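Heads up, the chain below is alone and in the form predicted alone; it's given as structure tokens.
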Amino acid sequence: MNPWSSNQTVDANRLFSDFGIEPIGEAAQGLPDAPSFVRRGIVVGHRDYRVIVDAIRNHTPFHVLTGFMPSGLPHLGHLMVMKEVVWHVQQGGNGYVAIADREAHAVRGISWDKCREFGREYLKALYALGFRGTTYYQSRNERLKDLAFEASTKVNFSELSAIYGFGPETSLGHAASAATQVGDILFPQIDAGPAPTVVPVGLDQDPHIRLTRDVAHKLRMFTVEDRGDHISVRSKNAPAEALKAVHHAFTGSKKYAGHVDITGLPHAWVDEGVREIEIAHGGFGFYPPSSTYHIFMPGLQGGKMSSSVPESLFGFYESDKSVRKKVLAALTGGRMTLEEQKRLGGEPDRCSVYLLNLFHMLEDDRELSDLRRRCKSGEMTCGQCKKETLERVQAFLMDLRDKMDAAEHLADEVE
């Protein structure tokens, strides 16, 4: 899987299947109050939420972050990764958002200043949707950079073949742009210190949560393992006094050649307190990070939404009359005719009108419940819900515009 192409199929059967993406129904169901993103099924998987749900339960600390690749400008098909990360922030995350200029001219060969003018629009979203947190500039962070070199000491070229399909061709630079996503996954441990951090991403960013949830191992000085009977807290690289302060920390431990067994106490407990240790004697103590998958809304004339495809979605900034044409031009599940539209009702599930309703124009679960009922029984036509719609996105807009110009000082800020 390529996460840079814009031109794939995902196949999420197989990506649950062959690499372990879980369901996120019963995680989330212990969530205080499920967003509408969990509740219609547009969030459709995770990895390991479960310390993120409980965090969220418990008022304890968590991150959560994503990032943005200025290659354009922002529109309808980054919505749903923004609200993702202002929902987390708003259940007590501490919110981080990486503008990746260093991605987008390693990749796209964007120059430095398109980068700025683009990654400033995403940002006046994000703080018009409501996000509030770290934001910054790959190339401008030094201490990503840094995160970014040590974690490049622990992936080698033939993992980035295998996760990547890179080849011959690619270039260094798209190489260490892959290092830096995952300094940019780690950056809010290092910033704000390890706790559990939550990555909202779409189904094809996966291979970056997969290669950094490995390096994020791989810079433990320790594993700590349930052997049944016992923990055991084995050594990596971890230094001798650090081996002696585990051995010391838990009374009753033995202590052997390069690991230290505990008997009595629950895992959990113990890699609490050996993560304490590790960060006492320089170490990371890294979370392995969590992520969320959400689906993909179709473009407004079927198909991918794609910003090569100007027809499948809309921009922030753009003008009232496209945004009309195309909305009263996007694909329906209606009928051939109004008579077999009302005598066999449409079909919302292949329509992108209402498609859009329910990732983003609907709120309220009623609402998009009756609008579903009025098109299945025929009670409604396409003409009529698309003005409905249109209504709907004309005032979303609006607000959105609005706020992002009163959140422009905001953008002018971040370094």
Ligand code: TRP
Given for the second form:
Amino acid sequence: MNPWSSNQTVDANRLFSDFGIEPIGEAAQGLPDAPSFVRRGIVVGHRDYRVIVDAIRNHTPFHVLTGFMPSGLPHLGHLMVMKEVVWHVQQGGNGYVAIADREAHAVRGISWDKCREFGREYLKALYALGFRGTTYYQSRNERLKDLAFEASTKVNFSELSAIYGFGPETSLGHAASAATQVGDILFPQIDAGPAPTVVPVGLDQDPHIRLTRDVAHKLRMFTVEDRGDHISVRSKNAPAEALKAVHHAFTGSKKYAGHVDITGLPHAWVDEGVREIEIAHGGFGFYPPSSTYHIFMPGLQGGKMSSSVPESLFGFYESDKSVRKKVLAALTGGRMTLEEQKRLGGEPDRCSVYLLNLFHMLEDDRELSDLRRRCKSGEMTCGQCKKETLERVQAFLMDLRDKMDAAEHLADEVE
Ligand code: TRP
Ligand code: SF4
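Please show me the structure of the same protein in the form predicted together with the ligand, now that we have looked at it in the form predicted alone.
Everything in the complex follows now, all chains and molecules, and the chain you saw is the first one.
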């Protein structure tokens, strides 16, 4: 899978079966208050999300991070990730957002000035939606760059070609921006200390998550494995004193050449103790990042939503006239004639107007199910439905713009 490809046809089932992404259902049941993007089936999968659910429930520290590539202005298609990040911050997460200007420059050839100009709009939108936390531009974050370099020592070209399909024509800058993204995902853990980190992304971004989980593991000094009757702490590249410290920390443990065996203690307990020893000896002690995966909202015209298809989406500052035109021209699940519509009802699941409401414009579940009912019963015409939806879109944009304008100073303070 190539996350930079413009033709994204992600087969969710294949991702689940081939790459080990788990369906979100069971993990999400532990959430005290499931957000609408989970209830409505927009977030469909995850890796290791249970540790985040536990952190939310137990009020223990966790990070939430995502990145935006500033290759154009933010739009409808970016809203979902933004909302997911904001929701996790509201649940107690320590928030991080990277503006991936190095990636935009290396992969899309965007000038540094434009990266800055577009990046500022993403930040304004995030703050407007309620984000609080740390934000940065990749190109200006020295610690990030050092971390990305460290990460790159653990990645070779055969992995890059297996994960991303990189070939001999791939530029070194592009490869470096993959390492930079690994750095982004691990950055909260060097900035604020090791803790579970959730990265909400679209299904297309999973290669980055897999690579980062692999690198996070390789950058650890120890592995801690449950062997049934004992726990084995193996040194991968730990200094001798660190292994000794592990031995001393757990009474009754046995020390061998490259490992220490511990009996009678729970795995999680040993894992935490070893992590602390690793950090005390100059190691990273990374937790492998967790992730959630959402499906994509189709374009308003019914095809894919992409900035290369202007009628598929609207920008946050697009003119009222243009937004109106696009919403009123959107592909619906309505019937050919009014008579048919009344008799058979509409098909909301095939309707981009319905999906626009489901994704973003109707927060209230009862109102959404009422819309669905009125559609399916044939009680409502598509014309009426679009008109109501347009009003919601206009109110949403008006409010967002006010808040974005008010957040300008926050975006301008970002390094
Ligand atoms: N590659 C992402 C994109 O194309 C942007 C990105 C950069 C990102 N760093 C990240 C996403 C870290 C998630 C986590 O949009
Ligand atoms: Fe779509 Fe609304 Fe028409 Fe139903 S009534 S098909 S939801 S536009």
